[in-house]
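The form predicted on its own is given below as one chain in structure tokens.
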Amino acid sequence: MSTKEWPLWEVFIRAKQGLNHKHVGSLHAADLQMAIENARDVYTRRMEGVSIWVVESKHVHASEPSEQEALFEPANDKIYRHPTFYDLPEELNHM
């Protein structure tokens, strides 16, 4: 398989004090094995991450922004699902 087959993968790092992954790129990678380790080298040179997760590009489904309204309008009429209203101690800081 030359370069130019290389599937792309999307990385994920999740940082020392983070709680979640967080996207920070893509690469071309021959396999999973070579994919993790390129995403090592190229993304956490500074040991900026404790975890990382790679996903073959094609395996990642969007939605369309044309559908952002029949997605995300529903929500609005909840508003017990916004912390809008709800006093939050300092202490909690990852919300």
Partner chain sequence: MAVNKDILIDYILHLADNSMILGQRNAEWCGHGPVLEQDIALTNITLDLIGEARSLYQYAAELTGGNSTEDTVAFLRDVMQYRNTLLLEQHNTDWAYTITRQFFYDVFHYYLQEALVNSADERIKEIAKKTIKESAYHLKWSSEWMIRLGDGTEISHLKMQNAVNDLWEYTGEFFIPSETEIEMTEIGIAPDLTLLSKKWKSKVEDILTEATLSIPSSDFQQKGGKKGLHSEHLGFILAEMQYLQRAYPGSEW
Second form
Amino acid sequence: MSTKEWPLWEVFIRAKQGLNHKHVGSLHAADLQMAIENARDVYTRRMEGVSIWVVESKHVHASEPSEQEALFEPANDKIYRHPTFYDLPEELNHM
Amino acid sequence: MEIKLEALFQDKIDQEIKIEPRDWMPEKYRKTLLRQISQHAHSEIVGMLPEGNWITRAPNLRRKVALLAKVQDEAGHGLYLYSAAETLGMSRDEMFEELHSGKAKYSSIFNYPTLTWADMGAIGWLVDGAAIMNQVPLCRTSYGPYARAMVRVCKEESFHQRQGYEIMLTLSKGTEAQKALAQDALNRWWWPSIMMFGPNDDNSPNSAQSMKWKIKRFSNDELRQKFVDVTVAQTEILGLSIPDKDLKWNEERGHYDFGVIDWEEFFQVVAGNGPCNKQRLKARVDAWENGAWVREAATAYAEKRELRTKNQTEAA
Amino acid sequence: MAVNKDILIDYILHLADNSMILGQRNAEWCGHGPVLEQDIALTNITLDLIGEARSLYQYAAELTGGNSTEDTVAFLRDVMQYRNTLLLEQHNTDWAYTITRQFFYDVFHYYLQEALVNSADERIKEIAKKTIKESAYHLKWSSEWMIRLGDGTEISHLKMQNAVNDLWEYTGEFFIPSETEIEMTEIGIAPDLTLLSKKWKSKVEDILTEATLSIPSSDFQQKGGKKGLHSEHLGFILAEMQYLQRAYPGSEW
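Having seen the form predicted on its own, could you now give me the structure of the form predicted together with its partner chain?
Below, the chain from earlier opens the complete complex, with every other chain and molecule after it.
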């Protein structure tokens, strides 16, 4: 009697106007509409959001953890991308 | 190769770096987590039943909405936890199958009956109190999705214990009959509550490994002691007494000593012989089976609609 | 025109009891839903309904005066004093009946709020302004389920058609005005039910058609709830709901 399970969806919530949508968790729903409503009922019961995105989990493509070093470590020594790299006179405020 | 990976893995754990779903992990770590998280999720879902019992009988409207919201939260907590477990490669339906077949366990406490309204107080206060003791350290557990689910659970859980304690407080300040209800509920829920922390440390085979992997951060006995220590003072405020004649302050240890737990009872309930094991499991199986046609129909409709949209686009 | 307080209270109780009794019925589902997400969804609706009932009971209690509270109003009236329509006390039976009952009520409830936001009674108007938002969501939710299950599988279609056929005879009661409603309509507190009835029929027809369900041809309609003549079910609902208040009279909870 095993029936097909409803697909899994990833839920993203915008907590208030001006903020990014942030991943909050996942849930199951038969279709898109239901996924948004389920997200509303499951993840915004305590006024956590003003906007919802749902993405079917199978459509999320992720980077490989094994490539973590190759992907992200080369950024470590590019300190010149950060403002603190540059020496400026003290009297120069607000730059 | 495997040994090197395992050393790297332990190294990450030791450095408090969280493990994420797609990271390499020892098979036994995955299995241990899957068992623990799914068991935790099942406990939330089965835990809805003893309290759910009383929603339609709540004594006033304020209590009714609070209880309803609380039991609903438990469904949400189950859901967050199932989601966390799903990242380890088992579907929610598979976990349900394990629950329904009796293969998976859930917290034994929910195999005790809720006989009076005071049980809503005792459960919120003691059972949720014990659960919170267990759950707060889990917010820092080594597996990312589990830790994140627990942060959400703990945040929502904070009203549950207060809700329960307030019920106990109102009853203990009420009529003689109400006070008697409160004491009776404490008598019945005390021992099962302190059993919730699991067997004594020297009798808990998986604990050491779980501590090493930082799935667990405190031992069963440590948490149990902490719970007893804080609960005694709370009981005094209620003017009720804990049903343990051996309970007394130990100046030297800086903790309360308490009586011997009846582990025979605990293992009987775990084995399926508690007062409500069969009833609880049947309620879950019934809900699942009676809902099958609903889930199937929603899938069928979603497929039909997708097909229609596709045909329309092609026709256009 | 002066408002007769007793008649106003009677009308408020009708509004409140509808949502209270449906909420009480829906609450039986908590922990037993067909899927976790929908268990949570239905409970949200239930909490809205009971919340609305509370606001109205509080208003009724204030008008009654004395030691009256939302709880004395909800817990200390017997079957004959309840003013909900018969549809709302029907058994849950299964998800098909529950959805259909909810849908029939939601359509009525939504259009009712739409009218009540212009009620001549300030308090009812304020409550309706809050309720209409909740009710709009309920209607969306139950309409989608009607369509999904009506147009789902053969089994779900059959179950839904049965539910629609069985519950149909309880839908007309919404629109048969009681003496209270006639008076309340005259002074602009309650809406004209014939107008509401038209909106209800048209919405229900639209959704049932999309759900591939047929509209029952039977004209016969049950009635009585609005004046306290209920089905046998309500006595059991109240026995359960009021048990503690009756067993321990006068206690604080």
